[in-house]
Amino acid sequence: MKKFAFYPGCVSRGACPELFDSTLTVCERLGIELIHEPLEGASCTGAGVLQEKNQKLGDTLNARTFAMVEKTGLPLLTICSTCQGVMAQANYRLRSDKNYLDEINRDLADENLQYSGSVEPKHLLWVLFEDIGVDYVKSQFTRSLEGFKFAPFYGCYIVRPSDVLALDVNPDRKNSLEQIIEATGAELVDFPGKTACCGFPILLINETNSTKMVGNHTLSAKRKGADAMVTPCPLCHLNLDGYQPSASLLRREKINLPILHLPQLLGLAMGIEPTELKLNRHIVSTKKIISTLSVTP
C-alpha cells in the first residue's frame, strides 16, 4: 500500500463533497493509504486570486503546507488541479530563490514550521500513471464502460504553466485523462476546449460570459457525441455542472451533459455502485448513464 499526505483542497469538504467520499473509496481500492490528520490545519493554497493581490502570502500558505508534509515524510497527493497548479507555481518560486524562500522559512518559524524544498504536490491522475500504474489500475477494473461516450476537460491549472508542471519530463501527464477514459473501455470525445478555462474564475465579476464558457464548453463536447465529461477539477465541476441549467437559458438550447469527477469514472469501472460513489448529488442528473449501467451485462 503506498501512503500519500492528502491534501482534498476546499472544496471537496464543502461544495462538492462527492468528490471527496468517492475519492476515499477508489483509492482504498487502488491500494492508496491516504493521512489526513498532519494536514488538518492547512490553509487554502488561494486558488490562483489570492496570488494576484498578495503573492508572498499565497506563497507563505503553501510553504506552510508543505512543511506540514516535509515532518510526515510522505509524498503530497491533491485531487484538485487548482491546488496542484497553484501549489506547483509557489513550489517553483520557493525552489528557485533561496533568499525569497529563507525570507518566508523567517514567518513560518512562529510555528516551529520550516520548508526545505523536498516537497513535489502531485495531483492523483498524475499518481495512477507514475507511482500506481496504469496497467495494475485497469486490473481493478471490473465493469467495462465500452457504449459510453466521454470527454475529458482538464481545465486551466493542471496543464500550464507547463515547465512549472514539468509536463515535458512526464509526457503522460499531457494526454493522461484520455488515457484513463479509454483504459474504461469507453470512447474518447475530443474537443477543442478540453484544456480551455471553464469561467469559473471571472464567475463573481461576469457571470454572463462564465455561463457563456460553460454553454460552449458542454455544448461543443456534447454535439461530437459525449454522453458525458469527465474533469480532475472540483471548481470545473462546480462551473461546469452547476450553471450548465443557466448556460442551456442563455443559449435556449438544452444540455443535459453530465460532469463526472475523475474518482466518479474509476469508481464506475470498478464496479462500485452509483449511489456509493454519490452520482445522485450533482446538477446535471446522472440518471441515464446509471440506467445504461443498470442494463449492461
Given for the second form:
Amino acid sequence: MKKFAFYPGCVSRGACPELFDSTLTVCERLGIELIHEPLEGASCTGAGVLQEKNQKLGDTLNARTFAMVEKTGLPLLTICSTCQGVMAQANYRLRSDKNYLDEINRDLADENLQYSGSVEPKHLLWVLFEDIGVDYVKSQFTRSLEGFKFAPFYGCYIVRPSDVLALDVNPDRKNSLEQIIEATGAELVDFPGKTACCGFPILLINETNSTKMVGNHTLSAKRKGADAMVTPCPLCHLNLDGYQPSASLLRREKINLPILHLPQLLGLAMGIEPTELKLNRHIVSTKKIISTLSVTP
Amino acid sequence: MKVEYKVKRYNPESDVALESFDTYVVELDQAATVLDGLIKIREEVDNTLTLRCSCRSAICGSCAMRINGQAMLACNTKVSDFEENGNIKLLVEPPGNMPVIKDLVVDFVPFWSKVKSVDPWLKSSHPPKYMEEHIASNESMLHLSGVMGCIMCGACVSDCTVLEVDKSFLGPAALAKAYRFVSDPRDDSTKFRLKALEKPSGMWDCTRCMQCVEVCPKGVDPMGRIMKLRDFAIQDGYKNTYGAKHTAVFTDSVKNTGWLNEFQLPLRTFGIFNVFKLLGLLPILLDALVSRKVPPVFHHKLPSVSSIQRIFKKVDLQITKRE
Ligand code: FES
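Counterpart to the form predicted alone, namely the form predicted together with its partner chain:
And the full complex, kicking off with our chain again.
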C-alpha cells in the first residue's frame, strides 16, 4: 500500500459524490491508501475564483494545506484538475520567492504551521504513472473495454500553464488520459477540444457561452464516434454532464454523451460493478454503457 | 534534415475548393525556424503560398500562426522542437478566431478595433505642459514591463476559448492593453475604464482557461491581467455584475465555512429575488434531483474554520492596492 494525504476538493464532497465513492473503491484496488484525517481541516483551494479577489489570500490558504501535508510526511493526492492546477500555481509562486514564502509563513505561525516548499500536489491521473506505474495499473484491469470508444477531456488547469505543471519534465502528463483510455482496451477518440475549456467558470456569468462550449466539445467527440467522455476534472463533469441537456436544446441536436470520471473508467476496466462506481448518478444516462458491459463477457 | 509541412490553404478566388491542405517537404538545417521553411517553400516550391512576416526576430508580431494546433510565432519556433522519432511533421494553419484573407494571412481589423475600444492611450486630467515630460518613477512602472512587452501578434486571440464561441468578447489582447492603462500611475481615468470593462463581453467573460497565458510568446500573461482588472473593479466598488457577485459569494463561502457551498453559489450570485434567473435553474435542479447530484443543502463548516477565518482577517486586509 502506498499512502497519500488525500485532498478530495469541494465538488467531490458536494455535487459529485460519485467521484468520491469511485475514487475510494478504485484506489483500494490499486494499493493507494488515502489518508483523510490530515486534510479534513484544509480549505478550498480558491479554484481561481477567490484569487480574482486576492491572490495572496489564496496562496496563504494553499500554503496552509501544504504545511499540513508536510507535517504528515506523505505525498499529496488530488482528484480534481482545478485543485491540481490552482495548487500547482500557488506552489510555484511560493517556491520561487523566498521572501513571499516567509511572509506567508508568518501568517501561518498562529496555527503552528510552516511550509518549507517540499510538497508536490499530484492528481490521481499523474500518480498512476509516476507512483504506481502504468503497468501495474494495467495488471489490475480484468475487463477489457474493447468495442467502446472514449474521448478524453482534461480540464484546463491540469494542462496549462505547462511550465508550472512541469509537463516537459514529466512527458506522460501530456497524454496520460489517452494512454489510460487505450490501456483499458477501449478505442481512443482524439479530438482538438480535449484540452479546451468546458465553460464551467463562466456558467453563472455567461451561461450562453458556457453552454456553447459544452455543445461544441460533446458534439465534436460524439461526431467522431465517442460512446463517452472521460475526465479527471469534476468541474468539467458538472458542466459537460449537467448542462448537456441545455446544450442539446441550444444546438437542437441530441447529444447523450455520458461523461465518466477517471476513477469510474478505471473501475469499469477493473471489473467493478457500474452501480458500485455510481454510474447511475449522472445526469446524462450511462445506461447504454452499462447494458453493453453486461452483454460483453 | 527533411521537414514535412502540411499547410492549410485558403483562396477566396479559387473556383475549386476554397479550403484545402498542401503538403511540402523541404530540406532545412537544424537551427531553422518554422518561418525559414515557409519562406523557402514560397521562394522555391510554390510562390502562391501567402503568409505575413517581417522582422524574423519575434519583434514585429506578424508571423503568428497555428503550428501543430497551437498559436505561436513562426519565426520564434524551431522546426527541431517537433522532432519525433527522427521525423518532423508540421501542421501549419492560420491563427484562429479571425477571418482568413488568404492561406496564413488573417484579417486583423476586428483585433485592432477591440484594442482601440479600450482607449489605449494615457488619459490624464493634468497633462504635462508643452515640451515637458510626464514622468513616472521607475518603481511605479516596473510591474508594467511584462504587459508592455506585448507585440500584438494575436496569438492569444487566436487560441482564446471564449472568442471561439462569442466573437463579441473583447479578448485577451485588448483586456491586457486595458490593464496596462488602468495600472499606469499617470492615468487617471481608471474609474471610467473599469466601468466600461465590466460591461458584458468585457473582463468578466473570460473563462480563465489559461490558453492565452500558454501561447503568449512574450510572457504578457493576459489572463493574469484580467484577474487583476477584476480585483481592481471589486476594490473600486464595481460589484454589481454577476461576475463580481460570483467572486464575492465564493470567497464568502470559503471564509465562513472553509469550503465551497455549491448550493448557495448560484442562489446568492443571482440574488434570491431574481426570479427570472432562478427559474432558469429549475431544469438543472430537477435533473440533479433525479440523479441525486444535489449538493448538500445544509453545508457544514470545516473543523478548523476559525484558523481559516484568522487568515482571512490577516491577509484580506492587506489588499494589494494599485500603485
Ligand atoms: S516575423 Fe516579426 S515576429 Fe515573426
